[in-house]
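This document starts with one chain, in the form predicted alone, laid out as C-alpha cells.
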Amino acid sequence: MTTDSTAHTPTDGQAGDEPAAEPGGGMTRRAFVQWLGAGLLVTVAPLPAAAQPRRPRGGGGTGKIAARVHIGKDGTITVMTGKVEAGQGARTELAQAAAEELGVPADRVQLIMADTDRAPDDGVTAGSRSTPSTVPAVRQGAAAARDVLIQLAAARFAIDARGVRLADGKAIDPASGRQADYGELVGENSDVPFAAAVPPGVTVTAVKEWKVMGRPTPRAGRRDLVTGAHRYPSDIQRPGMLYGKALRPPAYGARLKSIDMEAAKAAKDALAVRDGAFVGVAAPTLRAAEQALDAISRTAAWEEAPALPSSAELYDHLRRHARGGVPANPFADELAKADKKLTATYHVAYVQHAPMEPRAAVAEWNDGKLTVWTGTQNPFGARGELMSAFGLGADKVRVIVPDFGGGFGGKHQPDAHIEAARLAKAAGRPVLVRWTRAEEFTWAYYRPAAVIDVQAGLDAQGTLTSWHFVNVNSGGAAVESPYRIAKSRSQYVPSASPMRQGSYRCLAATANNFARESAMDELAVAAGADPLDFRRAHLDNPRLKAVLKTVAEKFNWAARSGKKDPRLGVGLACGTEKGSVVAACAEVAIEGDRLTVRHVCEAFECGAIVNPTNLLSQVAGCILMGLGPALREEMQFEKGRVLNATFWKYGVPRFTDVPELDIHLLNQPDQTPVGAGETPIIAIAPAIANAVFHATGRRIRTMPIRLAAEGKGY
C-alpha cells in the first residue's frame, strides 16, 4: 500500500488537499460523504462525551465504540481507528484484522488512523492494548459489515444468506456461479439502514480458519518509508507557515522574572509571544526563529530553584522522599529464621526514550477552529489538552497524527502541539515547532529512576520462605512476583522525583524485573542450585515454564552454564507482563572494564500470533532497545542541568553493539492474542547482569551496569 505525498487520501492520514473541507480542517456531513465517496458506511458511533462510561485505556470501548468500516462504490475498503502508527506495526495489524473478516487480502484495506474528526476514540496507543482491545473492535465492526454484505448478496441473488460465500472482495452464489463485487452491492443499496451498534453476538473468524491473520504480512506503506516519500509530523508544510521556537529555562525549576520581548525585532519578520510562563518566537525561516530566540534569551532574568540533587545523589534523594517512608518487612521474623538470607538494593537510572523523530507539531487556526498535526500517542487526549488550553469545544479542535518516528511511551504529553498552537494563534498563520535533540533529551520526560529493596529467605531445602520487595519511585508494573513463595509482599512507593518522568516501554516492569531476576540468581547461588532449576522449582505458571524450557534448550544452557571462564559468562532471566511471557539467555564477553553482549536467545509467547513478521521485529527491537539502559544509557544531571543531552554523550546502542540474535516465537492458537510491543524488553538487562556474575563473580545491582566503578554496579 502506497501513500500520496501531495494529497490527503484515506490511506495517508496526513495533510493536504481535501474536498469541500471547512476552513481550519473541519468537515461538513456533505463533505465527509464526498470525501469517502459513494458507498456503504457501517459505523458504530461513540456516545456523547458526557454519557461515555469509563473504559480500559487503549481499548475499543464498551461495544458502543467500535470499528468504522466504509466500502466504496469502487470496492475500496476503508477502516477508521483512533490508534496511531509509530513504527510498531498497528496499521498493518489492523488492516489484517478487517481483511480477515471481509475475505480480502490485507493490502485491499486502507486505514484512516488517529484523526479526531474522522476516527473513533480507541484510546491512547500504549500499554500493548492495540492487539487485545482494538483488534477485536475492528474485527467486530468488519464482521458486522461482512454480515450486511451477505444479506445484500442474498437479496440480489434471491437465495438464502447461508448460501452466499465471500472471497476476494466478491459475493458469490456457488450454485449458479453468479458474483457481485462489494462495490456493486453497496452501490445499489447505499441507503439501506444499519443499526447504530455492532450486534453483540456478531461472529468473528475462528483462529483455525484464519487466512490473513496469523500470516507474515509486509508493513503497509513500506515503500514510502524507505524512499523518503512519507511525511512525518516534522515534514508537514502548510501555506504561509512559520517556524517556531520556545524559550527554555537554564535549569529545572527556574522561573522567568523578566525579559525584553522587543529584542526579537533584531531578527527580520520575527514575532515574539509571551503567554504566562510561555515565551516563544515565530519567523519565516528556522534560522530567523533561532536568531530571534537567541536575541530575547540574552535579556532574560531567571530565578533558579533551590538546589536539586545531582544524578550521583539521586538514589539517596528518592529514598529520603519516599511517600510515607520505605515500609518495613512484615516477614522479619520469618527472615530471621531462614537458613539463607538475601538483603539487597538495586538501582535503576533515568533514561530517555530517544525516538528517531523528536517532538514536532504544526498548528493552524481558521475561523476559530484549531487543527494540529503532531506526533502523539494520545490523539484524543491531545485534543482535550488543546481544548482546555484555549477554552474550545470538541468541535473546534482537530488533531491529525501522521505515522511518526517512534514514541516508546514518550509522546503522551502536550508539549510541542501546545507550543505550536500558541504561536500560531498569535501569528495568525500556521506554525511548525520541531524540538531539537537537545530539547528532547532535556525537557521530554524520562523513564523513572528506581530504588528497589529486596529481602528474601530460604529454608534448608533451598525453598523460598519469604519475599519482601519494595520499588521506590518507578512504578508498580510487574511488581508482583510470578514465583511461588509462602509469604510474599511486593509494593510500589511513590517518591518526589527531581526530574520529569513518565511512561516508557513496559513502564516500571523493566526495573522490577531487573531487580527480581537478579535477586533470583543470587538466591539460586545461595541455595546451591542451577539458576534455571531454581526458577522452575518455584514456578506454577505453565506459559512461563514453557518459554524457559524453550530458551534453555535453544541456547544449550546446560552445557554453556557449566563452563567457567572469567572472560565469558552466560545468564538467564524470565518474566511476565501485559499478558505475555518471555525468557532470555545472554552470553557476554569481558575484557578488563569492557563488556560486550555476544549472543542473546529469547523465547516469547503472546497467545495467537497475528503477524509473525511484525512480531519478530517487535521482539528484536525490544532486545536492542533494552541493551542501552542495561549497558550505558543514563541521564546525568547536576544543579537542575542535564549534562549529556546529545547522542555523542548519551550512549544509545550502536550497530556495533548488536549481538547475535536467536529469537523463538511460541504460537498458541488456542489463546487470545495479547500485546507484544513491550514485554520482550524486560528480560534482557537481568540476563546480562547474571551473565556478568557467572563470568566474574561480581554481582550487578545497578542499571546501567558498571564494571569500572568500585562499589557501583556490583
Contents of the next structure:
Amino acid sequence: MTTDSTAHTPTDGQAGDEPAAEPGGGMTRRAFVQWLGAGLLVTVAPLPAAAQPRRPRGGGGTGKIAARVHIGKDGTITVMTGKVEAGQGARTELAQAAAEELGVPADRVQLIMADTDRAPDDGVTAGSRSTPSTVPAVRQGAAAARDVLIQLAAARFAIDARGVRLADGKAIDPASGRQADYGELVGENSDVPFAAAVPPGVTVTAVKEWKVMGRPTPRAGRRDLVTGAHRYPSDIQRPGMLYGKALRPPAYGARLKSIDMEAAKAAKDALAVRDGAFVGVAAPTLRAAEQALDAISRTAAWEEAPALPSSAELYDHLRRHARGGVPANPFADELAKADKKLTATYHVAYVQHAPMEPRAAVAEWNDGKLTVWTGTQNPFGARGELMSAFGLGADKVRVIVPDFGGGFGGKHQPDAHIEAARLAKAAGRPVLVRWTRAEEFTWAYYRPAAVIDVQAGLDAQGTLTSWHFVNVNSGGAAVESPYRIAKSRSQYVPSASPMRQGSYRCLAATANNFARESAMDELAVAAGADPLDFRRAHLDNPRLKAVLKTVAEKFNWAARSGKKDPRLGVGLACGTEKGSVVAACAEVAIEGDRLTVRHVCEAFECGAIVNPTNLLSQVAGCILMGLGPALREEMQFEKGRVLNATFWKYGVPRFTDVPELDIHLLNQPDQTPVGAGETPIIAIAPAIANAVFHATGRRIRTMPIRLAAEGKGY
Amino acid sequence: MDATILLTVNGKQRKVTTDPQRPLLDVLREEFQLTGAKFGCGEGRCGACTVLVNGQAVHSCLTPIANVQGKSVVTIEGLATGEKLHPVQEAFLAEEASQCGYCTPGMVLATVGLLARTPQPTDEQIVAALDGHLCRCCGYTNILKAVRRAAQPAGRG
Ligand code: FES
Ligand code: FES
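Having looked at the form predicted alone, could you now put up the form predicted in complex with the partner chain?
Below, the chain from earlier opens the complete complex, with every other chain and molecule after it.
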C-alpha cells in the first residue's frame, strides 16, 4: 500500500471534456488511444480558458504543461512526456513520480519520451526544469488516474470510494478481501468515458508519505546500456539506409563560390546534393560517403569572411562590441569613499560540451511524411525547424528522440536533423548523418565566453558598501549577488559573439560565480577576514548558509585554511541558481606550473530529494565536468579557424584528473524538489582559483585557471 | 580494391568483402549491425569504440578491417551468455556506472581486457588502463567502483 486512498477525492464530472489541444501535434485522441491499445487515458492539460473562466492561472499554465498516463488492459502503465533522457535521469525520475501516485514500484512504469507524435510538448529539456515542472505534471496526471481507478473499483465492489485501497497495482476492498488489478479495472471501461482532464486540485502524495520518490532508484533501462542493446540516435538503422556527410567551410563565415559535384562519382554509389548553401553527399557506407565528400571538397573554392577575430583578441573584441558600451559604475561616489576597493576584470573562455555522442540524425520520408530520429534537448523545436525548412505542417513531421549520449545544454539545436532530411529527400532513401568530433568541436555551439568587470568597496569594518558587476556576453544566469550589500547592481550586457554560442550546463552561472566568488575572496583578503566568515557576514539566505556550514565542517576548513604552504592551498566558494544552493571547498597541489586538484568537498541542496542515487551521480558529474573548463578547456581559434578540434588538443577531464570527492546532499523535505543536474557545477572553478591564491598569493582571474603564461598551460 | 576478410565475431565466423582500410568499427556497425561499439572521436582518444581482438582491448575506429583477418573479435553484444551477464557488466549495473551509457560498452570491454591480464589490479593499474576512455557524463567514480567490484573474487564483496 503506497497511498492512503481516503485522503483523495476521485475525479468526477469532467469525463467528457476534451483536452485544450490535440496531443502530439495533430494526432486525434481516438487515434492516440488506438495506438496504445484500449485503456484509460488521462490528459494532463489545463482546460481551455473558456471552460474555466474563474480559475486563476497558477504556475505558468500556458497550456503546454502536459503529460499523459495510460493504463493498459494488461495493467501496463505508460507515461508520455516530451522530455528527453540524455543520462541526466529524467526517465527514472518521471517513472518514480507516476509510480508514487499509482501505488506501484517505479519499474512498473514505462515512459514514452520525446516522440512528437506520441508525447505532449513539455518544452526544452533544459534549465533544470524537468524536476520542478514535469515531475509535478506527471504526478498530477498519475494522481488523477489513481482517483479514476478508485472510482472504478468502488463501482465494481459496490462500496464507497473512500473504502478502496490501492496496493501494488491492485485495488482492494479490505472489508470483503476482494481485489482487482488495474488492468481488469480499466479493461471494461476503456476509452471515452475515462479520458478526463486532470482536476486542478488533485491531491498528490505528501513528501512524508513518499514510498517510491525519495528512495534510491536505479536507472531505468540500465541493462540495455551494459549489453549494447540500447539504440542511440547514431545507432538507428533503417532499411536501405545511406550514410550522409555535409560539406563544411574551411573557416567561420566562409562562402562557397564554386564546386564540382560530379567529383563525388569517385566514390561508389555516392550521391551529391546541393541545395542552397547546403552541400552534402550520401553513400551506402560511411567510408564511401567520406571519400565522396573528400573528392568534392577538393574542388571547392571559398570566399573567406574578412577579419574574423582570433581567441587571442577575443576579450577585447567582446568588450568593444558590448551593446550600448560597458555601463559605468553608478556607485562611483560610494566607491571613492570606500576604505578599501576592488576593481578587477575576469575572463571566461569559450568551451565545448563535447558530449560523447556527437550530433546524429536519421531521416526517412514516407508518402510526404518526414520522420527523424535525433539527439536533441528540444524535440518540438526540432520539429518546427524541419517544418519550416521543408514547408511542412506539424502532422507531416515526426521527431523521435531515443535516449542519447549526453547533451549538457549542447543539443538544443540538433543540426544534423535538417542535413539528414535534405539528403534523404534527394536520395529517396533514409539517411544517417553523424557528425565527426572535429565537426562537433567546430560547428556545434560553445558556452559563451565572458568578460566580467567587478568594482566593490569596503568600509573600515570590512563590510561591503557597494558592488557593481557587469557580465559582457555570457549571460544573466546567477548574475545577481546573493550577498547583502547596501548599494548593489549586477548587469548582463550582450555583445557580438564571433563564434556560434548557446546553452551549456548552468550557462552563465558558472562565469558569474567564478567572478563573484573570486572577487569575494579578494575582498575578504582586503578586509583581513577569513573567506568563510566574510561570506557569512554578508549572507541572509538560510539555505546557502546551511550548505556553507556543512562544507566548512566536513572539509575542516578552519584548520586547513590556517596552514600556509606554497605547494598546497585550499579555497572556498558558494552560490545559488535555479532554486538550489551549493558550496564547495577545494584543495590544490602546485608544482611549478602544474596545478592539480586533490580534494573537492561539496554540499548541495535542491529541496526534497527525488532519487538519491541519481542525485549523487549528477553532483559528482557536475564537479568533474566542471574541472575541465576550470583547468584546461578552452576553444582556440585563429581568424575563424578552430585550432584544437580534437580530444588530443582539447583536454576534457579523464580518470587521472579525478580528485578525492566528498559530496554531502542536504535533503529538504519541505522544499519543492528542483533540478540538480546543473548548479553543482558553479562552485568548483572559483574554489580552485581561491585555493591557488591561498597557496601562491597569485590571483588568477581567467578560466581556465593556468599557472603558466598564456598558451603554455596544457 | 576490395578484399575479402574472414574473422570471428562474438564466436561466429563472418566474411566481408570491402575496402581493406575501412575501420573495423564501421564494418561492425554497418555490415553486422553490431552498434554496441560507439563512435566518439575516430582519433583513438576516447575509447568509445573499444572491442576485444584476440582478448586485447583495441580502438576499432583506428583498426583497418584487414588487420583483423583471421582474428577473433568480441563486442559488447557478445559478452553475456544468453540472459546471463558477464561479471563486469553485472558490476557496472551494481555500481550505477552508466549515466547516458554511451561510454559504457568501451569501458566494460576495456575492463574485461584489463582483468584478463591483471586479475587483481591496483587503483593505479585501473586508472592507467582506463585513462584513454572518456566519460563526458563524468561518472568516473562509479566506473572505478565497478571495476574494483569486478576485480574482486565473488564472495569477497
Ligand atoms: S572512437 Fe575510437 S577512440 Fe574514440
Ligand atoms: S555515461 Fe555518458 S559518457 Fe559515460
